[in-house]
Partner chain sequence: MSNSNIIDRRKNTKGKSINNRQKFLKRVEGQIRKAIPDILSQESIKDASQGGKVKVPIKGVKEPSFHHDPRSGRKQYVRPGNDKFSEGDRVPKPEDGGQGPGQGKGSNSPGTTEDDFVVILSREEFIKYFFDDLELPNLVKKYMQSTVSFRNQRAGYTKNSIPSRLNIKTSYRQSLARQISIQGAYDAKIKKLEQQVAQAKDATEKERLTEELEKYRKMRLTIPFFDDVDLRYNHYERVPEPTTAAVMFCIMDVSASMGYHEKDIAKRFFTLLYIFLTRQYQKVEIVFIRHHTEAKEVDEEEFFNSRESGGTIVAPSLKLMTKIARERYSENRWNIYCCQASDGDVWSNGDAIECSQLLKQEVLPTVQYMAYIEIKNRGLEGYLWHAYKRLRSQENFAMRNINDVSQIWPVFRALFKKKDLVEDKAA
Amino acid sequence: MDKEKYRAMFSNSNWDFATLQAADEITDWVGKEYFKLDTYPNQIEIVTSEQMLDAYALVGLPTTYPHWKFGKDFVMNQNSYQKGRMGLSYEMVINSNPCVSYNMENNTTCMMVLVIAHACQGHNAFFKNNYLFKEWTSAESILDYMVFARDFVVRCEDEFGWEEVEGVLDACHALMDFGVDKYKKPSKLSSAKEEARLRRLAKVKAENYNDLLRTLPEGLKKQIEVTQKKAKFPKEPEENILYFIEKNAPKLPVWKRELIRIVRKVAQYYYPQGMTKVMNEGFATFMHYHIINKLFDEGYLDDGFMLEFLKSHSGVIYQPQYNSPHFSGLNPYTLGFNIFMDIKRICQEPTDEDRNWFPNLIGKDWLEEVHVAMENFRDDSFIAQYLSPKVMRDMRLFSVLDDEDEEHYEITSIHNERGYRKIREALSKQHDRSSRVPNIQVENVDTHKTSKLTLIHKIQNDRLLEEDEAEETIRHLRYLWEFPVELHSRNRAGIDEDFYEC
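Answer block, the chain by itself, in the form predicted on its own:
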């Protein structure tokens, strides 16, 4: 197809499936030819607003297990959408192979080309190449695994009743943030292997049961009890609480252990997304901006298309000022896009300030440096490594101290050498997962008498647990563990500042 036909097709406000196919082909060609993008095959779904609301409720996954929460989220979003309190995004994309993206059917042709460049090239390349997604998720098998999870939950509901199943899932959902391996890389998912593992587990359990164990002599029983009393369990603190319960809960039946495993596998799948929001959206925005501009430079798009594109792109990266009634924090699209654009600027047109702050970027190939950043960092380390004084000035960033003992806020960092470093450090910490998820680990189990589970919360930055939420979490833990649970909230000196038990 020649450039004239592309221009005529993309300047028409009405699109058809030939238009979408052409947009996918041309953006894929530009992405690979000019920007070295390595992507999964794309699967583009055109959805109605109702289907997009459904995708919202299922967090993008086309298939998942049944649970009341998904229905509740759908109704809440639907009510908010129908009353005009929320809008729907133009697209949604999930980390899978093929990479599934949902595009709204009422998008204009320009918006369709934009979201295809954004999701099918930008997000897709990020999912395939960022180290967190590569090492901690299974894009090839997540859809098959969710089919296995759905079928297993349905079988459990038939056999044990939906109330019992939802009770376990409720408890697991409350603990999802504590069902993630942060350091140990999880094994790749496979629905066939999961089925085989379940059958093997049931067989081993049957073979290992021996009623003669109850007839052990009293002396030998006491010797075993003394040995167990001396041994600390677990030997090292365990951060993955759901994993610990799945493997070690004294009375939990096999089917409940499997439900816990399903929820923590889903939690593991979403773990990188929470760590890379700024980078992921920033890189996708950076890529759609460059791909569309390249298409315009090459003569595939006309001026009318570009005017609509620039208006939409400006809306994506709009950042309200801190004193605006519309301000709700930093726009991750804006922050990520600005940093990636700044990496390109520093490589091509560095200033004296850049030479001092980023000596390793000066004179380098900007595209290679953008790929290095995209592939090897997460939000907190990305900001700590690449946020420059120029971006801080452009975005008017400053640091505010909110001390509960003081009557007024205090501006602690402004735009000077010391202030830049403090702002960068503070913003990096703000995007660190530990600032959102408390550090709680399994410390001990009383294997001798009570089977009591003891957890330690290590207080960071003087932030205590919210009392009601801590008590609710303990209640869910007790439900799964089925024995007493206690939680110590401990400061750096090793002194308990709060204590919860159930």
Given for the second form:
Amino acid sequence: MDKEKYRAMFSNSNWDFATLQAADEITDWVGKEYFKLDTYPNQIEIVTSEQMLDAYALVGLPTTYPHWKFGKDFVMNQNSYQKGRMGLSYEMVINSNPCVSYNMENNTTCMMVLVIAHACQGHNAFFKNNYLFKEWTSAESILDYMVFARDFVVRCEDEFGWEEVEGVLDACHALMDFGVDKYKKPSKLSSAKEEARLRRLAKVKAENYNDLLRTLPEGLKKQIEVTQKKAKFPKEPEENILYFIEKNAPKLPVWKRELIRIVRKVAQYYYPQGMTKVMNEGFATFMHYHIINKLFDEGYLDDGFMLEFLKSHSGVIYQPQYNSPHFSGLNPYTLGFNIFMDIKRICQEPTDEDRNWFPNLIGKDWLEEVHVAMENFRDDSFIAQYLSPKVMRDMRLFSVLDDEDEEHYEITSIHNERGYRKIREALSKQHDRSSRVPNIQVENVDTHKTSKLTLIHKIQNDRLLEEDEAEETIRHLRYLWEFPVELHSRNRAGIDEDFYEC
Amino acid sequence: MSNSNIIDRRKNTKGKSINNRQKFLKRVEGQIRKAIPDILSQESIKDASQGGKVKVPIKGVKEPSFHHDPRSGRKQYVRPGNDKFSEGDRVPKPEDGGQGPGQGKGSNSPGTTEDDFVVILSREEFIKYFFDDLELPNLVKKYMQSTVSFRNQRAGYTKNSIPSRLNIKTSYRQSLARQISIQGAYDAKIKKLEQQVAQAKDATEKERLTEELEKYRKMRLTIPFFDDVDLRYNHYERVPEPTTAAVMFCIMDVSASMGYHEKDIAKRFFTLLYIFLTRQYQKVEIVFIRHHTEAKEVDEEEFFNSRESGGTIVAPSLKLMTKIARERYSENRWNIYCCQASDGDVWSNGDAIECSQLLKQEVLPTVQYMAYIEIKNRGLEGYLWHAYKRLRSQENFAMRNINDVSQIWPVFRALFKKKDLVEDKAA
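Taking the form predicted on its own as the starting point, write out the structure of the form predicted together with the partner chain.
Below is the whole assembly, all chains and molecules, this chain first.
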């Protein structure tokens, strides 16, 4: 097809399937040819608003296990949508192979092209190449796994009654944030390796055998036994609470363990998305901006299309100021887009300031640097690494300290020489998971008597737990563990500030 | 060439969330049930029957987790758009404990706070919750009977059936066709033989042909008038016939003593009964009878809104009802329900006694159920109440006193509460 035909096709605001196909092909071509995007195959699905609401409720997955929570989300979204309080997004994309994206049927042609460039190129490439996604999710199998999960839950409902299943799932959902591995657990040794290890151990023991130890007085021997008995379980604190329960709950039937596992898997699947909101949206926005501009430069799009595109694009990256009634936090699209754009600028036209701040970027190929950033970081490290003084100035960022004990907020830094690093640090911390999710770990299980489970919440920045919720959550925890549970909120001095038990 | 797939999902079934929505509704069922009397007393019942909004408190739909207490500790936020602050500035905290200057709700979808959680029930769902544990007395029995009733419906012809269903006209048409076609075959044969006879030269040959000709001529005259293959019978199919029809008589006193308030209550009660019946029966008809000194059948509009008014005599309305029921609603095809609303005032005690006798002898034996509601403050028993009291032991009669809109629902429930059906015991 020649450019003339593409232009005519894309300037007609009513799309048909040939248009979508053309848009997909041409963005795919530009993405690969000019921007080195490596993507999963796309599966573009055209949906109605009702189907989009369904997709919202299931967080994009085509299917998931049945639970009232999804019904609640659906009802809430439906209410807001019908009252006009909430618009539906133009697309939704899920991390799977093939990469499934839902596009709203009432998008104009321009929106369709934008959305295809944004989701089917930008997000898709991000899913495939970012290290968190690579490490923690298996795009190949998630869809099949969810089908298994659904069937398994339905089978359990038939066999054990829906109340019981719902109880377990409720409890798991309450602990979902604590069902995530942040570091890979060492994989189990194979039996051959394990045997070799034991043999080595026996050899070492034999070599170091000292007959004298036999002659130790009785009292001392007992003491050694006692300390051995007191050996702690678990040996190291475990932060994946759901994992711990699944593996170690004393009486849990197998099917409940499997349910826990399902929720854990889903939590793990979403874990990278929560950690890369700014980067993911920023990169996709950066990519659609570049792809569409490239298409325009090459003569595939006309001026009318570009006008509509620029309007939508600026809508996407609109950032209300802190005192605006529309303000609801930093817009991740804006922040991410600005940082990626600035990486490109620094590579191409560095100022003296940039030479000072980003010596490594100067004179490099911008596309390569953008790919490096996209592949190897997550939000907090990305901001800590790449947020430049220029972006801070452009967005007029400032940091505020809200101390419980003070009657005033304090403006701790603004966008000036002294503030840049502090703001950057604060913003990075703000995107760190630990600022959202309290640090709670399994400390101990009384394996001898009561099977009591002890958890420690390590207090950071004097931030305590929300009491009512903590009490309810611990009840869920007890329901799963089936033995007493206690939670200590402990400060740095090792003193309990709060204590919950059930 | 990319290897993408573009799929049009719009034709797919929507409502993937229906099951989860049901699960959710189940979870907040208690709250929905509690909200129903509110809907009844606050909204016009016609609207309520269309479904409605049910406010569900966030308790019960909360999803707890371990969270930081937003008020506690030291938090640092980064905000965009600094227009006036310098480092070290202090800004007073707002009274209500917001989190930082200009702190919005912090969520992407403003307005979906859980405080104003509202569930919108469809008409079906509303009615389901509304009547879930109610059941009209005698209903089961009638229902069972009605489902086994069949009607024969003509469905073409069949070759095998009983003589009484023989369809002469169609059979004759078949016969005629057969006769004509067989005659034609004989005619051709005869014609051919005649020619052969005429041409035959050998005498024996001629004689043989003549003989054969005669045989065929004979056969042509003796084609049977009816053959088994001609017979056609009317064919019938058994189709289940819904006799689940109900008629509801609404009898209301519109005398001067019935004010707006009383009429309003009566209206709501009738509407309730109507919704209830539409759920149980495929066809429900309503007959409105209003009375002051004389009884009159009217349409709904007039029933509730007419200003005409006068003294009170009740008995004619019951007479009118039995008359209408006899003429238009035969007992074996219709389930008859009757609901009478009155303030209990009657012209004379004699009228009240006549009423109770009418009820006992004519009305109650024919109706499925009759409810009498007296709209008036308790303690002041009307004449009617007094007269009807004797009939209380009748199992298809119930009477209650209502004096406020909010009482309608409990009374309605009590009136039609599931009880062990006498039929069940007998069986």
